[in-house]
Partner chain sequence: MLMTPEQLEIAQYIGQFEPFDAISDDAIELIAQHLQVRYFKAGSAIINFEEPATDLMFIRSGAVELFRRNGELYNRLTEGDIFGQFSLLRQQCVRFPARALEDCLIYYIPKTVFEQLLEEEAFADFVEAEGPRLKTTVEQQRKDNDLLITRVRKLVRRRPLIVDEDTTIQQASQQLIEHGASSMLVRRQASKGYEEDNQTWQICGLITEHDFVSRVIAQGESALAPVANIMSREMIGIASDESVQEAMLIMLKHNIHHLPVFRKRRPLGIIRLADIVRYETQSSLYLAASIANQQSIAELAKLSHDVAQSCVRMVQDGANSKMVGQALSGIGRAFMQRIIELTEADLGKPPVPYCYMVLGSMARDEQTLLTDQDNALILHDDYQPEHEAYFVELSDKVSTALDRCGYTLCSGDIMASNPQWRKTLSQWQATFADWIANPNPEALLHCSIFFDIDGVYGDINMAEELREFVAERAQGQQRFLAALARNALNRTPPLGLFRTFVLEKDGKENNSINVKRRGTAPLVDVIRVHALAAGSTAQNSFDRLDDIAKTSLIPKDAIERLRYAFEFLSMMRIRHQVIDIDNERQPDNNVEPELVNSSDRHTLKDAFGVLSSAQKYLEFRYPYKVR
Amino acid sequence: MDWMTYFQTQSHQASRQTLKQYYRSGCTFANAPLSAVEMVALDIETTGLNSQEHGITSIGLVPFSLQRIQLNEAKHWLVKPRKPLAEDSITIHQITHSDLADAPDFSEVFDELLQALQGKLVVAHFHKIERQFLRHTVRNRFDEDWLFPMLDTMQIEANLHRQPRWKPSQWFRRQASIRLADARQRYQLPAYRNHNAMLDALATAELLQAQVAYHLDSNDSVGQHWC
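May I have the structure of this chain only, in the form predicted together with the partner chain?
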């Protein structure tokens, strides 16, 4: 996808002022080296895996670069999904009905979220969830299209540790786990006791720094890795 063109087009097509502004401020240059890019790690939690059926319950983000993770600028929102909270997602995220009772609707935090992401490259672990849920929710609330390029630490890990399945030698071999916690372990990153969108965003930022330190070149262009 040509993100530059997409952002330009959208800056004309979007009707919501804040979103227009977001697109107008442009997207990270595809040829910028990783070491010079302002990034933001993003994690959302949802009531399930299907963006058509389920909703977002929380959003966490941490701005960072390869030099520093800016914990002091981290943000976290609880949002009330329009679809009811399923019991099994409570056990995963430790978010309960009462936590969400007073939470705002996504539409109330959207502008703040846009501002936090504006001009920065988003990093996520398994980006499809973030992309699909945010796109679906924004279309549903505002009838707008919202997409942006992302670095996916899970994809990076998969490229490093997973051999293509078409090789017969790989058919019966156990695949290396690329789940966030397991991937972190490979880089001696500490285990966090709790899980929520913000801690997972922090965990993702740390993981990307480790992946770059070990396997990528900090001079690699962003466009080589984003999706």
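Return the form predicted alone of this protein as a structure block, the form predicted together with the partner chain having already been given.
Partners and other molecules have been left off, which leaves just the chain.
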């Protein structure tokens, strides 16, 4: 994906003014070093894994760079999905019907979310969930397209600790876990409660800092790692 061209095109095609402004602000340059980029860790919690059938229940984000984490600027929203919560979703995320009774629809927090992400590089752990759900939800609410480049700490961890199973001798070898909590253990990072959007965003920011400190080069270009 040529992200610069995509942003330029969408800045003309987007109808919603706040989304047009988001695209006009541009994205991080592909050749920018990781050490110089302002980032924001993003996590969403959902009622399931299928963006066509399930909805977003919470969004958490934490601005950071390789040098510091800006917890004073972190944000967390509960969002009321348009379909009822399933019991297994309540069990996993601990977000109940009463928690969401007065929560806004995604459309009511979208502009604030755009502003928080504008001009920053988004970091997620298993970015496909965030990308699919946010894109589908924006299409559903506004008939607009919303995509942006992301760094994926799960993919970085897979590149570091998993080998392609090309040989029969590797087929049954147990692969290293790249789940967020397990990845953090490798760097002796503290354990946080799972499936809380705010805490998972913080956990992702800390994980990327550790990955760069231990394995990557802070002068690596963003384009080497984004997707």
